[in-house]
Each structure stands twice: as C-alpha cells, then as structure tokens.
Amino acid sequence: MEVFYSQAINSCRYTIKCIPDSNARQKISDINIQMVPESKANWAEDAHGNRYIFGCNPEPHSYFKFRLTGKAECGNSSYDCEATENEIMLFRHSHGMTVPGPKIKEYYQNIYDSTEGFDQMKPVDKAILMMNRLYNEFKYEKNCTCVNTSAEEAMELGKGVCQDYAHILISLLILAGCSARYVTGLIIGEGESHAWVEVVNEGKWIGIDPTNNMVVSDSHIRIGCGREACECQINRGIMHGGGDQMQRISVSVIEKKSIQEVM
C-alpha cells in the first residue's frame, strides 16, 4: 500500500489492519512488515479479534508505504474456526450497509417461495443456494459502486464488486435466520484485496465466496472479519496537512507446490 500526498503531512497517526492470523483452515508464518517512513508499530486486536498495528509518524512526509510479506498454508480444514455464542448472536442481526430494503426482501422472498423445504436446510446449504442465484443474476462490474454503497443500493443496480456480493449475501442469510459476517482477504493471483462471507454451520464458521460462486478453499487467505466492510478497512488514520492524496494498493499471492506434490 502506498499513499501519495500533494503537500507534506506534518504528522500522521495510522492503523493498518491487513495481517492474517492462523486458524483451523490456514497457518500463517514468516510475517515481515516494512514501512516508509519508518516508525515504531504497536500490535493490538479489535473487538472481532482482527490483528492490526498502529503508530505515529511525527515527522513531515509526503509519501507513506506499507509492505507486508509472509507465508500461508491453506486448506488445512473445511472451516475457519468455531463460533462463540456471542458471535452467533451478534452476527445474526443486520448492521449498517447490510440492512435489507424492499428490493432485497423481495429477492429473498422469491428464493424462499421457489425452494421446497427451505426452512429445513442447513445454513451452509442456504448460503450455497443463495450464492448460486446471486452469481447468476447479479453482474460483476467495477466502478459502478463505491465503498459506501449499501447492499440494498447494489441490489437495485444489479451489479457491483466483491464487497457488494458479500453485503447482499449477508443480508439474505440474516433474513433466513443465519449468522453471517463479512470477511476480507486475499486470493491467488495479482490485484487487490478480496471479500467474501462466513456463515455459522453446526457451530463453525464456513467461508462462502459469492463473487466466484464457490466455498472458500485453499485459494483464499483470510485477513479479518466484521459486520460490514467498514469494520474491515485495511488502513485508517488521522493526519495534519497533506492536501490531496492518492492511494495505491497491490496484492500478489503466489502458489508454491509442496515437496510431496513435486515428487
């Protein structure tokens, strides 16, 4: 991540939340963090257990860069972690950008009415059913929504990006009585960060990727979670000065075969 300022910043306090943690499905190792300008970073966790670093750049600067590298061994389990009772209750209610409006409620009712035995289905099966519908009826298109676009607004447009797919699916799952949350992460290839959904099924968080119409597997690296996208923002800060700013984020995930696969 790089941030360019048209004028020098006198000082800046930052929070960076893009550090994966190990769980049942993934094992993270060899984490290395570099920053320009250099500063002492402190480690912490937010209310959802997401790891982040925070610090201060007190000297004037017109450029800020953050680089994170590491290794991820994924696909060790079919689920990410076990769900606590508090999580099950918290993520059963819509919040902010996932609150459903008339369009999403109508869409959900159509799915419900056209699916025999819907109430008896497991949460993960409901998620897969609704994911399939959304994937086939919602269009992926960049630059038609923004970070503040709600699930209802995206549904009215009928198109959007991974954030919109995730918000809509969360809204639908909660209408179906499931506990669901927003997840940020990385996938194999080069580009930007990605977003998907986790749903509680038999006491465990299962990842569902509606943008790619798939259950999360060894191609996904999980970073953090929240009730909506704004609770998973990669970087936030307070600065003095700086004028206009431009941000650039790039992601590269390279797959390496194990020794056993090579042999």
Contents of the next structure:
Amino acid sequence: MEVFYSQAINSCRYTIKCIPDSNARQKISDINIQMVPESKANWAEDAHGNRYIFGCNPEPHSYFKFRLTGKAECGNSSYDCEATENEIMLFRHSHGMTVPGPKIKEYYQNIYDSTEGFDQMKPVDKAILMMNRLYNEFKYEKNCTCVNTSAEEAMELGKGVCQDYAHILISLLILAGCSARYVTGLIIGEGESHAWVEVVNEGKWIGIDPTNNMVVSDSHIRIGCGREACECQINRGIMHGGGDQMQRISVSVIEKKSIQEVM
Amino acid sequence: MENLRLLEHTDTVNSLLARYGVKFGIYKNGNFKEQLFPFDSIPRIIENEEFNYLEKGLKQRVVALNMFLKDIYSEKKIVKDGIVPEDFIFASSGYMIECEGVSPVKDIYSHISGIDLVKGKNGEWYILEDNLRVPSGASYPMIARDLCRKSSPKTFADVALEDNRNYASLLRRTLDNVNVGGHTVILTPGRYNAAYFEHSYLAEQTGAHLVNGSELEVENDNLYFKTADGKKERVGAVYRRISDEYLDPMTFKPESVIGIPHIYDVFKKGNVALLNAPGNGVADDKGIYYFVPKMIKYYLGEDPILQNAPTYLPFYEEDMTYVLENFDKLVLKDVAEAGGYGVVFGSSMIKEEKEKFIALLKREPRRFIAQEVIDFQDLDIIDEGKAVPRKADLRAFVLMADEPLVWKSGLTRFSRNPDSFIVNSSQGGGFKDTWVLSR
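Okay, that is the form predicted on its own; can I get the form predicted together with its partner chain now?
Below is the entire complex, every chain and molecule, led by the chain shown above.
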C-alpha cells in the first residue's frame, strides 16, 4: 500500500489491518513488514480477533508505504473453523451496511417463494443457492459503488464489486436466519484485495465467494472478518497539513507448487 | 418560615448564576443558543429515611447495570439464559462491537450514573430512565446551594441538611480509584457544548485539568497531556465529556475532530481509564430499561428495591395487544431518542396521527416502549411572585468508586409549562436544589 501526498504533510497517524493470521485452514509464516518512513508500530487485536498495527509518523513526509510479505499455506478442502456460541449470536443480526431495505427483502422473498423446502435447507445450501442467483443477476462493475455503499443501495443499482456482493449475500443470509460475516482476503493473481462471506454451517464457518460463484478453496488467503466491510477496513489514517492524496493498494499472490507466496 | 427568607433571594441567586455563566446550550433550528438555566429557590425536600431507601435502591440498580455491561461485552450469559432477547442487544444502536472483549480498569463501566426518578401522587418513587453515558447536571445544584448559602446564610443555620458540596470529593474519589498512574483530566468538546459550564466547574472543584482533544496525545501505547511549556506528562484517567462516537477517529467516527486518535487503543491495553467506559449505551437504551428489574434479580438474586414505571414492550405479542387496547392512556417512547424527544402521549394524537403511529409501531415493534402515564407529584415553583404547581423529576447521581456512592442531593428539574410532563433541560425547563435532611 502506498500513499502519495501532493505536498509534504507534517505528521500522520495510521491503523493498518491487513495481517493474515494462521488458523485451521491456513498457515502463515515468514511475515515481514516494511514501512516508509520507518516508525515504531504497536500491535493490537480488534473485537473479531483481527490483528492490526497502529502508530504515528511525527516527521514531515510526502510518501507513505506499507509492504507486507509472507508465505501462506492453504488447506485444500477443509474450511473448518469452529464457530463459537457468541459468534453465532452476533453474526445473525444485520448491522449498518447490511441492514436490508425493501429491495433486498423483496429479492429474498422471491428466492424463498420459488424454492421448495427452503426452510429445511442447510445454511451452506441456502448460501450456495442465493449465491448462484446473485452471481447471475447482479453485474460486476467497478467504480459504480464506493466503500460506503450499503447492500440495499447496491441491490437497487444491480451492480458493484466484491464488497457489494458480500454485503448483499450477508443481508440475505441473515434474513434466512443464518449467521454470516464479511471476510477480507487475497486470491491468486495480481490486483486488489478481495472480499467474501462466511456462513455458519453445523457449527463451523464455511467460506462462500459470491463474486466468483464458488465455495472458498485453497486459492483464498483470509485476512480478517467483521459484520460489514468497515470493521475490517485495511487502513485508516489521519494527517496534519498537506494537500491532495492518492492511495494505491496492490496485491500479488503467486502460487508455488504447494506453497503460495504473498507479496 | 425560614424558607421565605430564601425565596426573597431568588433573583439575587439567578443573577449570580448568570454571572457565573451557569448556562445551558441548546441547538434550535440549527443555531446554537445559550440560555440561562432558570433556578427556582423552593427546594425539593427529601426526608432522611426516604433518601436512605432511595440510596439502597439506586446502589442496587447501578451495581446490576455494571454487571450487565461486563456480561454483555464478554460472556453474554443473560442473553444465553433467555432473560434479555438478542434483538435488544445486537440491534441496539448502543451496542458497540469495538467494546467486545475489552476490560475497563477494575471492570467498572458506569462510574458516573444519572438515574432519573419521579415521585407519584401515591408517594411511590419510580425510575424513569438510566443515564450511563455522559450524564450531566450535578454542577447546577452544587453551585446553587453555594450561592444560596451566601445570600441567605441564616436559612441553612436552622435546617439539618446534608451538605451537597461534597460532590467534587466523591467524584475525585471515583476518578482516583481507576487512575492507572498520571494526571486526571476532564475532556471537554469545548465551550459550545451544552454543558460546558459544568465541565469547567467540575474541573475547578476536583482539581483535574480541563483539556480539549488537541491537548492530549497518544505516544506508543500511553496517553500524554501536553503542558504549556511543551513537556508531555502521562495521563492516567480521563473523565471525558464527549460521546463514544467522537472519542477516537481511528476507531469510531473518522470525521471526529474533537477526539484523540488512538486513545481507544491505549484504553484497550489498560493504560488509561476512561470515565465512563465506551459502550454503555447498550444498557441505558429505553428498550433495555424494561429489563433492569430482571437484571437485578438475575445478577444479584435480589428483588428490586426501586420500581420502574409500568412498561410494555410491543416486541412481545401480549404487550402489543395491551398497548393497542389501551393506547389512549399510554405514553410511547422511541428507544433511539433522548432528551425528551420522541415521546408521544396516546391521548394527544388525532385520529390520522394515531393510525400512522400504530402502523409504524406494528412495522417496528422493537423501536418503541409504552408506559402508563404516572401521575406524579407536582412541586411548587414561584412564577411571577406566586407559588404554582409544576411537574418535576429528580436526577440522582450514583458514583462507582471503590464502593458505590450516592450523592445526597440531586438535580430536580421542572417543566415551566403547566401542561407539560417533559422536564428535560434541553426543552427549556428549570431546576431546583434537592435537600436531603440529615435527620
């Protein structure tokens, strides 16, 4: 991640939340963090267990860079993180950007009415069913939504990016009585960070990627989670002085026979 | 009649209050207006024995509310045991995910609680509302008492009265109890805040520094106060008079300019105490109010000493039926609103309004509570030289230090409009001193 300032800023404060952690389905190693300008970062963890660093650059600068490299080994099939009782409770209530409006409620009702035995389906099957519908009926298009676009707004627009797909699916899953959460992460290739959904099925979290219409596999490296995108926002900063700024986030995931390397 | 002597001084006391800047700021139609907080010199008098009863009940309530907050942000046993429905926690705007798993110093969440009560015509006290976020108001009876003593010393020589000027020392004890090392500061959003007078007065009375956000700074994982000569000195406790959302732009509202970046991270590490702790809104929501007597039973195994006003939750089907059948004799409150807003009386609505409201109620039952209208005792005030009865409530202050403390006084607010039940100072009411007799 890089931030370019048109004029030097006097100081800045940052919180960066993009440090993947090991869990049942992925092993993270050789994490290396490089920052320009160099500063002493403090480590912390948020309510969802997402790790982050925070700190301050007290000297004037016109460029900020954060680079994280490391290795991730992702399990092939098992996405079996146990869901705790508190998680199941917390994530079955929509919040902020996933609160359904009339459009989403109508969309949900439509799926419900056209699916025989919907109530008896397992959460993961409900998720796959709704993902299929969404994938076919919602259009992937960049720059028509922004970070603050709610699920309802995106649904009305009928198009958006991975964040919008994820928010809508979470909203639908919660209407269907499931516990669902927003997940940020990386997928193989170069580009930007990615987002998908996790749903509780028989006491375990299962990854569902509505943007790619797939159940999450070993191609996904998980970074963090929350009820909605802003709870796992990659960075937040406050600067004093300066003019315009331009931010660039680039992600590169290279597959190595059995090991993937993240840069 | 010694009180009469005090009454003669009403104008003197009010002009002194004006000179000291005892004002209340209100926003009306987008404009900030400061208005005097009118003082009425007939005190509310509470007998010693009666106050002892209130004191026991208030302590019990605030202890249970603190236990509730601790439970909600950790194990959530009260939800798992089915006492409080999930919806009232996770769909509440007061529930803050950022507070999950965070332990405030000594597990105290609500250090300073303002509990609003009314006394019914039947002589019974009822709790109307708990204020566990940033309750204000203690400074007004403090300074009023001080000025009354000065203008009419003889009155006070003759009555056996609990001195209420000890609030500052109770507050100091509360602040010191959780200070983790360093200065104690009172953080104010500035002079355009409704309660700025109170911030400065409490700072002066407790000996804490009055600071604004720009005078505090986080370095690594500690909080520092920047002194006038450029030195940085550690802060161990912040009595913050700004709301949760504005406290830290790095964790809460990013556009906040009155907060301190990363202060919440310092708090999470236990390196500073915040009074009150963030996240308390989940416990003083009007919806949660209904459950407080159940909380007392659940956490303490005791029967509640003080009762709520009879309250119905349209969320429950049988309560909804009752509310619809008795609509005209109930008062309905929007749980998300405060300061006397979002309160409507069933009887005051015309037919169309009522139909519209009932449709909304059915659509969003979780958003409202309904209460029986309590016929509360009027208190006399002096209006143009004559004593006239007005509706009044009492805000009692409960402080959680090394033990729960109840201030033997309180803010008595009254409505200046004879037809209004709403006594909130944001709506232009006045105040009285509250005398607790010492024997």
